[in-house]
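Taking the form predicted on its own, here's one chain by itself in structure tokens.
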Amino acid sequence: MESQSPPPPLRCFSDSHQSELFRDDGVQTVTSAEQRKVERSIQDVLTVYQQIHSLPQPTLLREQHYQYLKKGLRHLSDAYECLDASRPWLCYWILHSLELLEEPVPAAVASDVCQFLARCQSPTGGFAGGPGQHAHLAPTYAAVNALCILGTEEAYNVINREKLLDFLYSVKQPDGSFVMHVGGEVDVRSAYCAASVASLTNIITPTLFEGTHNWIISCQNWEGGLGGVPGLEAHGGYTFCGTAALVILGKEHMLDLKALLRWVTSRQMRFEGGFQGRCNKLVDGCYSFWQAGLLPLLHRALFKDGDMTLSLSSWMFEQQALQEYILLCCQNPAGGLLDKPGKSRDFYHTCYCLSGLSVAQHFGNKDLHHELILGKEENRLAPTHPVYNICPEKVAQAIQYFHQLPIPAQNGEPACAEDQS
């Protein structure tokens, strides 16, 4: 029997790791003090871990995460009262985390989730944050994603596509942007939520996204990333939303891709290994997806643009460093994942830390697939689709199902059944 080769050495325990610590050039600010505090807390975690493990090999606490998620699908503590207007999000965060862990959802629970989300659907179309609330693009995105993850006939049938299209038109603005809800705020998240649900459910009409790509492109600023609206500071969440929406609309080549690449790769923290959301901010586990998830989109866009220098085996960020940050610094021993050491676990960070871990583990697609799994093989998560952030086979299944149905008629336009994917 062959002897197994030793695992690759961890970057965070190498002699050179200390040289990546932040230097303030002798000028202390509130920001630099906070940065040093975070680095100290991470150093403490790493030191304790190294003292306990003679051969450090990070472990994904699968069973603990599964128990935490399973409980959350049935019962939430009072601490979640503040998220009463985000209940479809809780369904999505938990279901997506479970699919990444490849843990099946019992049929009875899946059916209960479908019935709950049906109660969140507004009579005028779209989904609300809870039963009886107003329709809003964010929970609409979360509800459609959750139903596509379940992927049953019952789940698909919850979505009233005709009314959903009416709702999308009701929040569409003349300049191509979307408001989050009737009378609500405009930002680039809304364009992504609209493009995501419309493309998954096959309700894109010729006029629905008229002008949308130009409005999103105007959100790219001098830094290279995208702000929430034109003129704002570049931000990881908004940059992901804008770029993913342009990928759906087939217009990502209109961005300054090189400037965007420069901005996003500069957001991976030298010492921590995780990502920050904006320049000069602290590391946060959720940006493991919002920032690292951009790299597959950029890779594909640059490839389509004819860039011959791209790797055929890795994304353009330090995949091992991100995995080390998530596995060593973002896991709660009792299950669930978190922003950074010292913070509490929650379902949002559990979803996006696991999503980022999946992106860092899997390169490519079906035709060209390369894996980099830090630690044991049991750490391997299912791949996630970088545009929708649900598993690729669930995206394919939903698109196949809904593209058999005609696109609903709207504003005097005839219904048409041809594929507009």
Contents of the next structure:
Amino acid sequence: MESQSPPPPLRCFSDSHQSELFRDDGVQTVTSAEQRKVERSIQDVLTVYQQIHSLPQPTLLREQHYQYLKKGLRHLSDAYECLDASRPWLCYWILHSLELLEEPVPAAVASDVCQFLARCQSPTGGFAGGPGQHAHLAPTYAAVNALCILGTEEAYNVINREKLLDFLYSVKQPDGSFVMHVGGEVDVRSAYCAASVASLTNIITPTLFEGTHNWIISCQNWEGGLGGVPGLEAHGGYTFCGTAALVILGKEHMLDLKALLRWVTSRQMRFEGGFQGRCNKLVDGCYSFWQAGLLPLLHRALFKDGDMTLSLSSWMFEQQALQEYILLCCQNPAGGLLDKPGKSRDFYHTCYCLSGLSVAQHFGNKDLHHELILGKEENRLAPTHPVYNICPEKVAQAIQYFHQLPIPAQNGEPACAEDQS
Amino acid sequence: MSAVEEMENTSNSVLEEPEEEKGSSEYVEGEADMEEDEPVRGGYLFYRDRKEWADLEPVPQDDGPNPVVKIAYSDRFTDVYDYFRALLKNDEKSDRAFALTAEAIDLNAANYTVWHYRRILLQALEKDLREEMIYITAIIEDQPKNYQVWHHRRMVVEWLNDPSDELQFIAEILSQDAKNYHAWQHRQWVIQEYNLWDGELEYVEELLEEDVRNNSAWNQRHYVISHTTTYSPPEILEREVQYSIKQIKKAPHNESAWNYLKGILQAKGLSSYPGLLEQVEELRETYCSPYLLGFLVDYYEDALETNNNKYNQTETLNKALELCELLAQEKDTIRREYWRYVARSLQSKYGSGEISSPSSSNPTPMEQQETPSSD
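What would the structure be for the form predicted in complex with the partner chain, rather than the form predicted on its own?
Following is the full complex, with the preceding chain placed first.
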């Protein structure tokens, strides 16, 4: 009989793990009460796990997730009526999850997705939350990402690039920011959505992002992270959007990177292992991507800056602890992933928990790659691109395809026209 | 069975169990008396059965022949939205259209297309905006974490040019969830737009009294002071430093208070503040925490940076490196990789016995025009 080396010890079962519990200093507030509740529920999960498994080998429930995703890509219950204005998101969340799981999408299904997203495209440009709705930057981002995941010519050709550019101009504001939709609200998500789709489809004109980087920078606050608009509390989702947008625009060095690094690394929860979205708030599986996903971006930014002291093997967060949190606390046994124990599964959390798991498993890029897979080798997911959150090959392929095409002229004027106003 | 075959068999598969978040509409569908045209008392009548809507042809959703992410809408949902699409198609601007938008919103308050249309109707029909404020107040109370409802409120407040109810309303929402991001966003907008800074610092202090760990409140504190007195006057900065230290003493493991202290001092540089090191070292005995130790690292880093002749550079560096190792090994192990990086950075920058020349802490901004490449 082969002797197998025991799997590496899990951090959450170590003797010193208990010392990481939240200390309320005898002063109980809503914040500390909520935090302790979550820690207790995590402890319960860990205790049960230890009782069932003598040898802790966390397992990604691939088959169950696959079935959940496969079904959802076709049919969703009426519980999803609240996402009736976000159906391209559902496509993206599901397709990205499948690509991380390295599950192929049959050609017929891929074609159906293309045709559906084509119906979500607005005649005035951009994509809407569903057929017949108005265009909005969020479903536009999701639709373009979904189409790039599919990566066929049919998929790429769904996008009307000329109209997409018109749409982006129609939501651009004088101060450099973007509203999410005509007559809608401004926040830093819009800059990311715009930068993402524009860069992938090669429609960036000299004026499109004028002032945008300055506006994004003004969202970095005293905490080191970014808020949704200038003045607001630093928040993981908005920080990711702002940082990734700046990376696309080549302006990430205008951020106080050290302050941002301090802020984001401080968001990893010492007991749970996962990330919180804001200081003194609760852990949530989706921040496995929004927060942990910042570390690859920062690593690259610092590296480009000439930093010689960066690690060559790991990101600056506890990769194993995050994997433990996701695998032990965020999986629904019937498939799908979730925020934290006690919450329901949904496709948003499935997408971002898996994306975060991928970030935690893969360090580096294709040239310098170091893997840290917690549990069985079968837990390994495909790597994801930290800027776009689709697989790196799909990013490269899309960029290559669209860069063969000329940047559209704005408003039907010839591309060489100098006056772009 | 191959993946391909499995996929193809899903066409009429069993619909998902409602395990997902957000339950379906609670509305109990009354059985409309299909033989009569009059409204049935006590029951709900679909729009398709309402006489006064008979002139309008409902527009079904165009999902295409092989839909994906197809939602199993309830009958009521389908009916309302089929008629909404019809109104949109005809660009109808009527009271019945206005009433229908409320139903569509009730079914999905995140449908920004409906909200947009409602706003067009509000103006075209010259509706009573005070009534609309009452309406949106109720919707927000019910669904305070939705983007559209807050944006709608903002639009109505702008049209009325009347923010007089806002601070109280937002305070009410915050009393239910003191960290609601949309609420804080709306609050900051109202205060800035209408110059309502008076009393806000007091409000923040109330919230911090209730929960000293409310990071949103700490942020609001910073917001108010930055936009009013600023932190430039020494007496303001001193007051805020002492306030932070007071809160730290109450709950030493409250990260927000430590972050605030650092946040307000870092512009001038932590080591430029006289007596600060001593105050913090004093706290170390009784009120120690990973945040205190991290603060000391920041302090020493700033001292190294500014090459303050008060300190011996080598000693300072060693103290900083010691703390980084203490944090990495024992006090803040979740951030081990980070603290080790900080140590390496400090060592590289200030180490090897070299006296480093003062350099800016931020790299020269380089305008990098790089095509986004896959990493």
